[in-house]
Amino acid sequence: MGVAVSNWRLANAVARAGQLGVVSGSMLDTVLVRRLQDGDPGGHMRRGIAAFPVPEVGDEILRRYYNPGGRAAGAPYKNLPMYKQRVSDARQRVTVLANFVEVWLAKQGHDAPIGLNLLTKVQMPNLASLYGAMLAGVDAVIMGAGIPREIPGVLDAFADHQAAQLKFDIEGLPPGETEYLTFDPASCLSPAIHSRSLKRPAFIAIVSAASLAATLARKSNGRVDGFIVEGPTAGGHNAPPRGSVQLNERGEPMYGDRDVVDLAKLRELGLPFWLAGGFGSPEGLTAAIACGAAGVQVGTLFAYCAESGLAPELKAHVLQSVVDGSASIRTDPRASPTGYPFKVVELPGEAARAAARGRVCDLGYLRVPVRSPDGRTLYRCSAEPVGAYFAKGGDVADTIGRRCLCNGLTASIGQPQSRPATNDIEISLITSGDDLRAVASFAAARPGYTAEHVVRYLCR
């Protein structure tokens, strides 16, 4: 659910209603330091930081980023250094702490499980993110947008506070050469961390095909505990259609029979699965269970509830625009620098605002590592300035239509970056599932609805 839309408040509220509350782990390090720079209203970040088992880590980050009075109007946020294959321990500690704080806050005041969702495609922060969440006692790790075959082994290693590694995907790497991302809890934090007992969370992979589920179940380097089967009507990133990609009259990829998941084959694996994408209704839940699913994953209904991280004025604007017919959902094959189709909420004037935005890449979570002819590893993003992308060996054609997801999604939760040099403020980018019109009707009947309202509706 974007960046901190499914935040600790929402995950906590869903868990209190008796279901698995899930925290979105994307870019939590940036979200944490921006909350601190905004003065940490309510003191929740400082409360979570105080619970971190290595106090000096929190002290260091508070010194660097906490501004008791908040930012002055128009003042830019101080950004974190962008991730690379190797970053300082100090940079890793921000990510560890951010994931700990979000999960720790989500788990307060109840005994229900809390999960963490990460994107396999966003490789570089994932090890530190997983360890931080495990320090807070996360109950489940949910990952898609790639093939997360190595993650079960990482969870096993971190449960014993051991170092872990992931193969690092670098474009242009010579055959036979392998690079890794590594994270060692003892060297990054303190050997004393070993005294803290950690449980190994369940691992649930997001898949769009039974064949991928079978591969993960049989060939992962550790235990896989279940699957979320996500269809092309779900929000955020979608799997591309199988076979040759055809576009409809709106320029959206067209899905067909080959993209329908064979649930009979999935059931043969003997692992629980949940259905996602268009199942956010009592009828959807009933249909999913009739197909052998353990339940459903719901995003869009929760994204517009009172506890979600989406900026309140944007929630109201989107829902009203859906009602009056001026907003639509588009599966954009070009928007995401990842190359995956991405659902975008198109609002009045959205296209013009997006076209007028100056290209800036200063968060860098979707940068792709590339081996240059001289042997260096470069980092490029097809949404960065075109000249910079071309200078790193990129094809200019790859930059057409790309949107900066990092800055756009962060702006949608009320953390838009200010750029005094150009007198600009980042524009928001909102993602949502195809069932947004049904959400508008739901909201109209229940003004200011909460996560508990959603759970009661689904389970009635």
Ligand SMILES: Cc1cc2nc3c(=O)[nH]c(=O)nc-3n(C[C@H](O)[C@H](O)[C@H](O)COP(=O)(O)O)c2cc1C
Second form
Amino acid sequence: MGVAVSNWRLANAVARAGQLGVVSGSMLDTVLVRRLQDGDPGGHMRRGIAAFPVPEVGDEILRRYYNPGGRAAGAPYKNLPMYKQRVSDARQRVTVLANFVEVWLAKQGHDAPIGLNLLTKVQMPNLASLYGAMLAGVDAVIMGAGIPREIPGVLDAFADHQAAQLKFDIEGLPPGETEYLTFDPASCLSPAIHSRSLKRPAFIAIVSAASLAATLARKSNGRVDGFIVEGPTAGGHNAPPRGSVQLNERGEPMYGDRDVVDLAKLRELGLPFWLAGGFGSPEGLTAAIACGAAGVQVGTLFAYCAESGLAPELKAHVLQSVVDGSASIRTDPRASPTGYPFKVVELPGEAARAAARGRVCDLGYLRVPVRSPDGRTLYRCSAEPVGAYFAKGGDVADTIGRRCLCNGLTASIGQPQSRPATNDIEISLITSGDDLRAVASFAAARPGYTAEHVVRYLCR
Ligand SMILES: Cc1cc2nc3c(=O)[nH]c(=O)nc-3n(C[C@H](O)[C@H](O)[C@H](O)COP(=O)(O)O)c2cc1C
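Next up, the form predicted together with the named molecule. The previous block was the form predicted alone.
Full complex below, order starting with the chain above.
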């Protein structure tokens, strides 16, 4: 659960309770440098950094970003340069280190496996993220939001510290031309990094159709170890409905029979699978097992537990607002610049706050590369200022209703950017699954519940 909702603490707690704890790798580089600028309370980032195998990498990043006293009230965070196809080694090292630290911390004090979740579509930081997580011994990589066919081969290459590449999806690239993203551990970090090979993590693809699972099983460039089958009630991004999209009276995409995953076809692939989206209950787990699943992936119930990265005051506010009926979940087909439906927790005043936010794009993880008529690669996001998007050849219609997920999601984990020039502070954007009402009842019966409570409840 990004961004840093399933952080190292939550993944660690889930693992200690005997299940696979998953850290979100989304935007971890920004999360790390913001934790450092906030003074690294508890010293956890510095503990993880001290364990990194190339000490100069940590020294460099601490020098640049660590502020022992924290930021002055209202001072803005120093941002990292936004990702592009080619960025400096120094920029890549922040991503490697951030993923290393999160996985390393998640793995302390127990022997259970830890996974890393990335979004295929985000593309540019993914190679450095995977390598950093593998340096920390990540046990599973879980990826959806796209077709991650080339990731298994990347994991094989990184296990031997070999350079790896991914085809870089650029809109408008002339036919016959191919561009790549590349990452070479030796040149980015140190030639000495080759000393011992790394564990090749299991690769689990997130799918919303058996046909996609079959394609991935047969046509990936390496071993696929299983699937998460995620339905449209899950928190975060959802796959769009198949065929032409109809909206209901709340403007949400409507799903039908064609969107029901053919589990018989999936079973034929002979690989383990886990069901996700509304399975966060003992009954959900029993039903999943009865369908042949190896288990379930649960998000929303963990997002509101004590260890999750959501800001504590937001957790309480959302749960209370759900109970008193003033908040609801909406599957918003427009909010996410990715173009995928995205579930937004609509709190009182949400729409007005979103409309009042001045558009700024300064984190840029969802920027899409486009080839301009003069042959340059430009980067644009449909949530950026409309004029800038248009100047890069974007259609103004694409900008309508878009929300800045990068700034909104980081605000919701307690790292909102301050904008002194306009006297603003970024507003939070919270996502959850359709089951939020059940989560609110669960929480009401167990105030301050922990990840261990959730695991015990699910496995009872
Ligand atoms: C706050 C939140 C953030 C999420 N972020 C991601 C993400 O970054 N990547 C991803 O693959 N799934 C993400 N998900 C989906 C979860 O991994 C999981 O599949 C889903 O929540 C399961 O359904 P449930 O919410 O009904 O338990 C997110 C879910 C939540 C609630």
